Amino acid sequence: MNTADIIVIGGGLSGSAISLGLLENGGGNVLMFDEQLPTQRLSRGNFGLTWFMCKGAGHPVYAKWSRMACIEWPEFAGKLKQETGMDVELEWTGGAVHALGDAEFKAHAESIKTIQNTCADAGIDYPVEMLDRQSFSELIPDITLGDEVTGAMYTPSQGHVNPLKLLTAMRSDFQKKGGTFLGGQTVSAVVPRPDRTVLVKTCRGDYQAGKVVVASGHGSARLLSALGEKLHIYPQRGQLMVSERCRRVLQIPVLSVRQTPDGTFLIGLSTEDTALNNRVTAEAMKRQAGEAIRLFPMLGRLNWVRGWGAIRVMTPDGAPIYTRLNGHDNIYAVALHSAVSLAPLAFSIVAPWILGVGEHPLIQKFSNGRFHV
């Protein structure tokens, strides 16, 4: 029989995350398995995002929580370089929200009304504010605006990370303190055994620990139910295309474009319930592309060479789960959207609840029971 202190079901973001966490606070002996499913690398297919602005407008402890990770992704991002030399490419030159007529940059105004008086009474800053054209395309001034853009939303405080290279640098890190990572490993149930350990079986033996964590997207679904817990999550597919290389315009990235550092453009922001179909389709690459086009002319003379899909984990609320196991107190359950943005957290805030070295207050308002109506 394998055995180990802690088993991570799900080496994508928030499970690699967690896991590196769990090392960092005295975990011992932790094992990670991916499974690596096409339905379900979504850490691999993101936009890359690190954000608070617009998470949280009806739900002011997840603006909280969205918040703290931003405050948090600055010392995240070099402590993996520092541990493992690798740049995860954080650019941290704020984020912007545009607005195409009068009647969305008025809407834009209201909502962050809005969430700035839902965060204060929550106590937290919600530093975000609205540009006019004019000072929006100075913030901008290597790309012209298209004619309908009146202005944006904008936070100096958030930025943008190369997601591939974030996932690459934590599993790094993890093994090179001392984890395991077991890839393409499915793992078909989780089993509580009466001497209080999990059995976790697979597809090539079965393992054995103290507690089991299962982060592994919508494949958790399967693997709770069976525990008689329904975890409250939901498919839903977006699309992303990326262009050729070409010159560096762009230093601060909008909702739906952003630049990366090697001069490719990516644009996206589709929202479909496709369940786990994740094919791309030319009716929402030519949507995308025209809202990109409308924002920015110059996109529209560039060769775009790739486009893919990739599937959402979505709770009713948009906010993470982070719960622990009716009647299996050793058994943890990690489903989020906005895994990259959140990851800092599942570092520094997670991992040391699962070990129960400490419980941030904010933790419990993200069970899983909350949606138990």
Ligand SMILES: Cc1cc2nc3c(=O)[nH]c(=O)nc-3n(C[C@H](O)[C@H](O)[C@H](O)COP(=O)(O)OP(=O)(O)OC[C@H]3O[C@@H](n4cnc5c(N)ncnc54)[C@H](O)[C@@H]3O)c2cc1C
Second form
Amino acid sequence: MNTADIIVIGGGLSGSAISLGLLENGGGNVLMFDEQLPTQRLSRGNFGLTWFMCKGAGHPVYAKWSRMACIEWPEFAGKLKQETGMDVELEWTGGAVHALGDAEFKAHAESIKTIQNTCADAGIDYPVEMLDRQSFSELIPDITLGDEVTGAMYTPSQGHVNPLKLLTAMRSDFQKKGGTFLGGQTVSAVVPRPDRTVLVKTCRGDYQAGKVVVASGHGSARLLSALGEKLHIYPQRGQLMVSERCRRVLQIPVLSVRQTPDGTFLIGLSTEDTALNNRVTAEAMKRQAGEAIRLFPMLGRLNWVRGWGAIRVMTPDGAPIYTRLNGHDNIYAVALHSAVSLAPLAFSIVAPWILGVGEHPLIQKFSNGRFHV
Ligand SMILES: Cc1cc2nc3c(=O)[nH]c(=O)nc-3n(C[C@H](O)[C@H](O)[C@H](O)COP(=O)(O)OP(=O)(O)OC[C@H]3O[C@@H](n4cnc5c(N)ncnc54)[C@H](O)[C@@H]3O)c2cc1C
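Mind pulling up the form predicted in complex with the named molecule next to the form predicted on its own we just looked at?
What follows is the entire complex, opening with the chain shown before.
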């Protein structure tokens, strides 16, 4: 039978970042499977923000976790570039959430105060401020704001990346360092054995490992339920749309609109309850395009060339799940939204915890057991 020290099931952003961290921390022979189903393309179909703003209101631990990830992002991107030669196109230009009208401006300002208090309790800063219309406009001088825009909340300490390049760079670094990536190989079952190893059954034969990490997005629930673990996740569809290329006029990403270094605009902030149906709909596209045009009227003059839907992995409190399975302490599961933003921590904190070479004090706060009532 094929053997490995650790098997990671799922080669999305989480599985790839963790696998790389496992290798770099002495994990030995690490094998990563990915089935590459078109219905599970969120690691290839997301918006690419590396973001902490607005995350963790009422959840100090998640606020701190998100902030910690952002602090590590520039170094993580530099490391990937140095080791693979691949530029993940991280732009650390800050990020904004615009306000339409006075009521929204006031609500944004209040939400900053709330999270600032939350963060102060958790011993971290929350470097976010409100900009009035004039200051917001001066920050992005090459693009004209719509008449209803009253300002924005803004932080200089976050940014955006090319998520496809990120995924490629992490997988490539993993393989360069000796890891094995088996794409198109579906895992059908994870079976603990009496000798404390784990049998991983795949469509191309069985494998045996000392440890297993289930990082299979929406595919995780089925694998884990057979082990008696109910994973507390639910699906939420998001739709994104991409414009033709044009001159670079927006250097700072806004939560719902960003422009990439090659000139395309991306729009996307829809949230829908559609189970695992990832199709696009004219209604959602029209609604989010309309909102984006209220922010930047010039978007109404562009051709929109592509659109897609992808299904977020959401948890009841919005924070990630990093968990060791009850009764199977060599089987781990991770499931989360915001795996782009949190990739540096998957590499630097989650992987060492799985290996047992370092347990960050916050990690136990993210167990799946927090939702068991
Ligand atoms: C519209 C949209 C916009 C988003 N924008 C952002 C953003 O701006 N910033 C941010 O940080 N996050 C964003 N996200 C969230 C982010 O994309 C996800 O958190 C991330 O992709 C999750 O990665 P993952 O590796 O945990 O899961 P997945 O991407 O689901 O990866 C799991 C992998 O496991 C594989 N798999 C499943 N079952 C099996 C099996 N049985 N055997 C083998 N392989 C299996 C799947 O094929 C898949 O490739 C967005 C998501 C969406 C949908």
